[in-house]
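Single chain ahead, by itself, as structure tokens, in the form predicted on its own.
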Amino acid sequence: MADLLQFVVAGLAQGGAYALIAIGFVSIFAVSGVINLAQGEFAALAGLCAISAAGAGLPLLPALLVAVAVVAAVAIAIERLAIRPVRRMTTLTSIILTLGVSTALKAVMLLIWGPQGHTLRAFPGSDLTVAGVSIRAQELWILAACALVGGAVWWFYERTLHGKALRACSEQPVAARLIGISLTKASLVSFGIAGVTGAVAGVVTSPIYSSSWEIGLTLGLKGFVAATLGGLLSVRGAILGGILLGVLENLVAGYVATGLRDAVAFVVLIAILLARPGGLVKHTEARV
């Protein structure tokens, strides 16, 4: 029992991760229809940026500040330059722009930090230890991330009037542009959300997984496929979603076999596009 438990603690933590990215992928998509494959690349910059800022002598905290500001920046930036410029945009292209934005992010992580990993000092804490399972400091910050910064993305989409109209751009555009809703800035500030909470899975991570160049794409395939699983319309599905797939892959990793646990995702995303291609969320739900 005490090794259930252990799995399924270590899980949840692994999916908040996954959910953080998840909520980017929803926070996009929901808005203009856009996969943003390069999700995963705003974490893995993220803990890089926050690992070079602590490292040039910035306590903790302004670090990782400065790193979500400069990835919610890039994401900001990306939109702009990448995004906007597409008049049809349909998701096949999205797919495939996206796809090119996440190549050209690596490269400039590897040209800048170089291919071997890096690790950001530990966040103030102690372990726990309850019951027979230990709980590291770091996987509670992990845990109280996704609750915080998921929290809020589902509050400023469900309970704030600028977040339904970013909502009513995807819902009903051309009504959204009669009543004066701007679909470019509604765009923008979703890629801007999507940045933080990619940012903050990104440096949240970093103490326990590390950060590198090439991470990203591990991450964000991750955070679709949570995202899938609550139909890549909503937060609540896709926080759901993450901390099933977390605990999931540790669960497999525990009594199957390590090398399966990357497969988890894969295996859990062709079983829902079968058997339930909308998501575990129903369909009348499955809105941010």
Given for the second form:
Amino acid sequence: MADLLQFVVAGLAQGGAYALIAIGFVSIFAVSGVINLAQGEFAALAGLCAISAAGAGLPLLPALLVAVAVVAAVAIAIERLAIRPVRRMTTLTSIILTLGVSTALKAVMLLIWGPQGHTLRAFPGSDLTVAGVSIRAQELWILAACALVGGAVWWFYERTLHGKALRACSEQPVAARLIGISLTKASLVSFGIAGVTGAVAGVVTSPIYSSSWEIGLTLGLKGFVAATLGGLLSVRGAILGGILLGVLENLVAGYVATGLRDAVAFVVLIAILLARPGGLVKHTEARV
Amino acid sequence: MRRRAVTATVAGFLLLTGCAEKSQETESGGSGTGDITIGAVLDITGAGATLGGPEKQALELLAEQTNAAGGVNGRKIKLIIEDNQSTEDGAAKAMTKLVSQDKADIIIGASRSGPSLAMGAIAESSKIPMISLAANVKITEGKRWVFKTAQNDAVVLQNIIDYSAAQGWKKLGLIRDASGYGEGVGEQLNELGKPKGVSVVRTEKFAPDATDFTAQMVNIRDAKADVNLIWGIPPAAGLAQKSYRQLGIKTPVFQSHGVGNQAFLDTAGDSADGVLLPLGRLLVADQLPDGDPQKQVLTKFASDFTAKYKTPPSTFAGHAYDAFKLAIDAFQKVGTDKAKVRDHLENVKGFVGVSGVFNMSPQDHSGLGKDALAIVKVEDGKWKLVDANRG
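Now show me the form predicted together with its partner chain; what you just gave was the form predicted on its own.
Below is the entire complex, every chain and molecule, led by the chain shown above.
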């Protein structure tokens, strides 16, 4: 029993990280139909920025804020420079485009921080053991960050006028423009949000999973699978998908074979695309 | 439209001539006079980055020193380093380039076992001497042209078994790297451990780029072994070590010689305290008695390296040092004829290097025995010599 709980706890934390990445995918796709493959790189970049900022003598919190701000700025710059100039953006074009962006980001990170992985110092709080299950303080931070950021993004898209206006851009682009919603501004905001969620994922996981220029690929892939689990349009679905994927990975690794951990995401992806292409969560409000 | 076609064609031609010129430039290698070309294929990026980085630094330092001292018999050393991105196909590609395009006289690398195995086949078919910096004994087994400077994993495992048996630890839990470095470790442990009654009771694997080890460690905890062995390289090995302590496992733990660098201590932090490992003597050079045969080589390399890079060398840098020095020794004595270099390397005896004292033979292209490693323990984030292991 303790083993099962231990697997679940570790899976929850890892799933929290996937969920944050998945939210980034959703927040862009729901607005402009763009799949941003550089989503994982946001996390890598944020982790490395935070490590440098902390290394330069900043206390932890300002270092985190600097990292998140830098990455949000980078995300916005990417939208301006690589996404907006394209006249007829299709999902396929966006995939090819952002793949290029992701490669460029990786090269820049490799040049600046070198090939080796680094870890950020742990957030405050001490690890605890409950009923034989050890819980790392950092894992609680990851889950808290996921709940907070996920909740905020969900509230913005589903409950505020601005958020609904943003989603309208993808659902009814012509109608949205007719009633005065700026598509370009909407896309910019969605990239900013994706930058922030990706960055938060990067900084909260850095102390236990470490950061390097190349972690973005795996994180991005897992996050994408999580987003697909949630149907690519729902923030709640993305969070749920991320958590589910994380827990499932750990259960498979613990009870079946550790070597299969990374295969889980892709088996799940194939299964979901065959059985429920719309995702696990039913979202009635998404399509009119 | 037409202008574009023309520019494209011109650009194409420029590219082509560029290539042609490059291949002409590098004709000078081969044998006789002119520069001596040493090609190195290292894991500079990817999972082996903590190994390849210091190795690259060591090679550059040595090439600089050798050329400043007038080169080898008046010939300058030309060092070409390629990154294999820690992949097997990257290693094979880089090796082919060094052999056919750069006409290298010898190949050093790769940093890890998988890529080294991929390169070994090319060394055999193109008949070029190669010195690997990796551990797996299969790299040199049955090979004519391939040598290596890292201690064989069998040598490392023997040390672990002997130490465990002396402590009365019979049941061993293994958490190993799922790639080339960890391949066959469990089988070898069982084989070498049989005479002393030591056996593996549970094996768990992890990918070289894994970040979470909870599943493996919980299973290892349940196996209740007398001693556990984490077999991997940083950062994975460091994260695994963290997870081990995190889950409250009190069983004594060994790590492999794959963690002989500061990167391990940095990632593992406090959790590294108490870790035992068989390790080359470079990191504990200052604790060796003055009469130790390697002391002089070790302290000189450590101080030269630290002076240039402001950070102490890792044992991996030491493997690169040995490979470079073995190559230079051969070039000095027999020139750059590939067959002669190979024959010379095979007959190296009593060569004092950083990883140990090398005694090569046709049967053993690794040349290091059990005494090439000391037993070291991590205490307060520092390497501490437990047993110098000089017999």
